Structures are given as C-alpha cells and as structure tokens.
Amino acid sequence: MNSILENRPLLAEQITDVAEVAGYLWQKGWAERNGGNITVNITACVDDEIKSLKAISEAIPVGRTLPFLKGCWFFCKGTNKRMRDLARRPMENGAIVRITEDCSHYEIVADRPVKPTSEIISHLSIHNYLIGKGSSYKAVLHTHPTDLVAMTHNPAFLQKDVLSYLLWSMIPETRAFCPRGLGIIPYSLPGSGELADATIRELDEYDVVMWEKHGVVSVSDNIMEAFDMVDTLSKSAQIYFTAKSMGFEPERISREQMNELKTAFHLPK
C-alpha cells in the first residue's frame, strides 16, 4: 500500500519530526506503555489530491463543536499506540484526520484506520483555541516527564508560578528558552472536557502546563520546539533533585539575576 507521504516532502518532514520526538520521549522514560500523545496541524501541507481522498473511517464525534478547525487536517498519534512504535513506524501508529464541515466530527483519511489519541478532545480543543487567537503554533505535545510529575505531588509546588520561579532559578537557559514559565492544572479526569477547558485557560498565559500527578502539555510552532521546552524544564528539575540528593538546598539564581536575563533577552513576565 502506498503511503500518503510519498512524493510529499513537506508532509513527510512533519511526520519524520514527530517520529524523532516520539523516540526521544521513549528514550527518556517519559512514555511508558502507550503514555503520551502528539498532534500536529498539517493543513498547510495538504494538497488538492489529499483533499479529494475518501475517508477510511466513519465520522467520529469529537465531543464538542470547534468552529476554528473547519477545513483543518491533523496528524495524530493513535490511541493505545506506543511512542517507541510511533518512532519506528509513524504511519502505522498514527493517522491523518480531517475535521468535517460541522466542526464536531473527524474522519481518518490515511494511511490506516488508526483511531487517534484518547486525549483527542483536549488536543483538538487546544488547536481550536490556538487558531482562534491567531497563534502560529501548530504542535501539541503531551508526555509524562518523571521529575516534573513528581514535583506535582508536593502541594507547595502547586501554587501559581512557584514551580516557574524554582525551575527558572536552576540554570539561565530555562529562563531564556521557557520564558512564559509553567502553568499548573489541578488533577482532573484524563480525556475529559473539564481537563481540556482548564488547559486552554492556562495556555492563555503559558506555553507549557502541568496536569497535576499526570503529565505535561506543551505547545509551539513545531513538535521539536514543543519537546525542547519540556526537555529544558526537565533539566532544571534534575538539577534541583541532584542538589537535594547531595544534601543541600540549591542556592538558586536570584530574582535580580532573573530580571537581568529578562531585560537582556527581552523576555515576557
């Protein structure tokens, strides 16, 4: 069977990047079993021939109407699919879907009838929000970084911006490369509309948000940048844990030094 990626280098590049990031997530231990999800808005790569393809699934309800997704196409990791398999065979463990005219259903178009992630309502709601606000962001990543999830088991870290300042204070790159910090969402049922809505509210202020005791959601222009922000925050968490395991409280970069970074690099917040 021919793949939809054949003779479409721009689309193939998008899927190759997804596969590469999926491999990183598995290698880091952030994607146990089928944990984590990736969706990428690929609408800009869709040509007229793709638009004319017949669906290979019935119209599947999203669970809500998302008006800004009209005419949009996405690559989605499949539900119950493993990141390590997505890394090796992305078109067997993910699917390309299009949003139907009513903006409340999607259809699988290629390559196989792999049903998308169980977090599809959160992912598509986030994409709808991003398009609605005129954002250039096209990638949504959900993963389970061990160190960051562990920190959400401490109530002291769940207050607004406590983790942002702690992680910024471990190494200058975190302040520079994750300038909007880390939002916190109290525990909510995975895959629920409530979780989707809470995530959207936090994304108004942050590019990376923690689902308490669950995982991280990151949004960016592309999947590599979404991964890089989580990777950078995780490095700060590792520095913090390493210092604590050596028996001392890390000295931290001061607020004055962080403000210096903010001014030098024209950072928000």
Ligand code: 13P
The other form holds:
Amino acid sequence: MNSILENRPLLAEQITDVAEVAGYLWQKGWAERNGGNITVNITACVDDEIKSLKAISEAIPVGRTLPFLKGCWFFCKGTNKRMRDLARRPMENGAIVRITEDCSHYEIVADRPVKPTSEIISHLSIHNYLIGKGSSYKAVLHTHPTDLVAMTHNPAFLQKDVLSYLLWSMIPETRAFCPRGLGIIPYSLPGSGELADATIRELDEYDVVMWEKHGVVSVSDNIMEAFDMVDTLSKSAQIYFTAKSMGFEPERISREQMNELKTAFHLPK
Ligand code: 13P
Ligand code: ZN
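Switch from the form predicted alone to the form predicted in complex with ligand 13P and print that structure.
Let us now look at the entire complex, which starts with that chain.
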C-alpha cells in the first residue's frame, strides 16, 4: 500500500518524530494500553496534491466550531491505539485529517481510516487556541506519567503553583526547561468539552497542564520539545520521591537560587 509519506521528506520527518516520542512514552511506562495521545499540526507540509486527495471517511463532528482551524491539517493518534504500536507503525495507528470548510468537522484523508483519539476535542480546541493567539506551537502531547499523576492524589499539591515550585526546586533543568511551570485543573470526564475548555484556560499561563488524577498535556513547537518538558518534570518528581524514600525531606533549591536562574536564563516567569 502506498503511503502519503512517500516522496514527502518534511512530512515523513514529522511522523518519524511522533513515532520516536511514542516509543519513549511506552519505555517510560507512561502509556499503558492505549494511554495518551498526540496531534501535530502538519499544515505547513501539505502540498497541492495532498489538498486534492479525496477523504476516506465521512465528515466527523468535532463537537464545536473552531474558526482558526480553517484549512488546517493534523496527524492524530488513533483512538484505542497503543503508543508502542504507533512507535513501530505510525500510519497504521494514526491518520492524517483535514478540517472541513465549516470548521466543525474533520475528514480522514490518509493512509487508512483510523479514527482519531477520543481526546480530539481537547487537541483541536488547543490547536485552535494556539493559532488564535499567534503561537508557533504545532504539537500537543497527552500522556500518563506515573510519578506526576501520583502527586495529584495529594490535595496539598493541587493548590496553584505548589507543584510547580516543588518540581522547579528539585533540579535547575526543570526551572530552565519548563519555565512556565505546571498548571493543574480539577478532575473532569476524559474526552469532554469541559476538560478542553479548562485546559485552554490554563495554557494562557502554562505550557504543561495536569489533568488531576489522569495525565498531563504539553504543548510546544514540536513533539520532541513537548515530550522534553514532561520528561523534565518527571525527573524532578523522581528526585523528590527518591529523597523521601531515603527517609528525608529534600532541602530544595531556594527561591533566591530559582530567581538567579530566572535572571541568568531570561526565563518568562
Ligand atoms: P485514546 O486511545 O482515545 O487516544 O485515549 C487515550 C487516553 O489517554 C484518553 O485520555
Ligand atoms: Zn488519558
């Protein structure tokens, strides 16, 4: 079977990166069964020949109208598909979709009619929000990092910015490479419009948002960077747990030391 990726190195590179990250998510233990999802805005890689392709699905409702997605194309992980399978065979476990003229439906175009993730309303609402505010971000990652999700079972960590400061204070990398911190939103039904709306509100202030007792959403220019931020936060969580399991409270990098990092690295917060 021919793939839309043939003779399209830029598009193929994007999908190869998605597959690489999907493999990391499985190796990290963050992707039980079909856990997690990825979408990437691939509009910049879409040529006239792709634009002329016929849809291979009916028009599927998004559940809302997203005006900034006019003319946009996405690669989406399939619902119920495993990250470990996406890693090996991305075009069998995900699909390329286009947004229809009315901005409230999408159609699957290639390679196979793999239905997008059940979190599509959050993913597409996030992309719509990002384009609307003129952001260069193209990748949205949702995953279930065991350590970070475990922390959300402690109500003390759900207060605004408590987890951000705790994780920032474990190692300078987290302060430097996840500089806007970790937003937290209360538990909501997976796949719901409420979850999508709450996520967008938090993205105003944060690049990584925690869905309480479920998983994180990370947004960035590309899927590697989106992964790196979650990986960095998870490293901090591991340092915290390791210190606690050795029987002591970690001393933490002080607020003054964190501010020094802010100045030295020109951090936004
Ligand atoms: P999908 O298999 O539909 O992508 O769902 C996985 C998930 O993590 C839902 O939150
Ligand atoms: Zn999930």
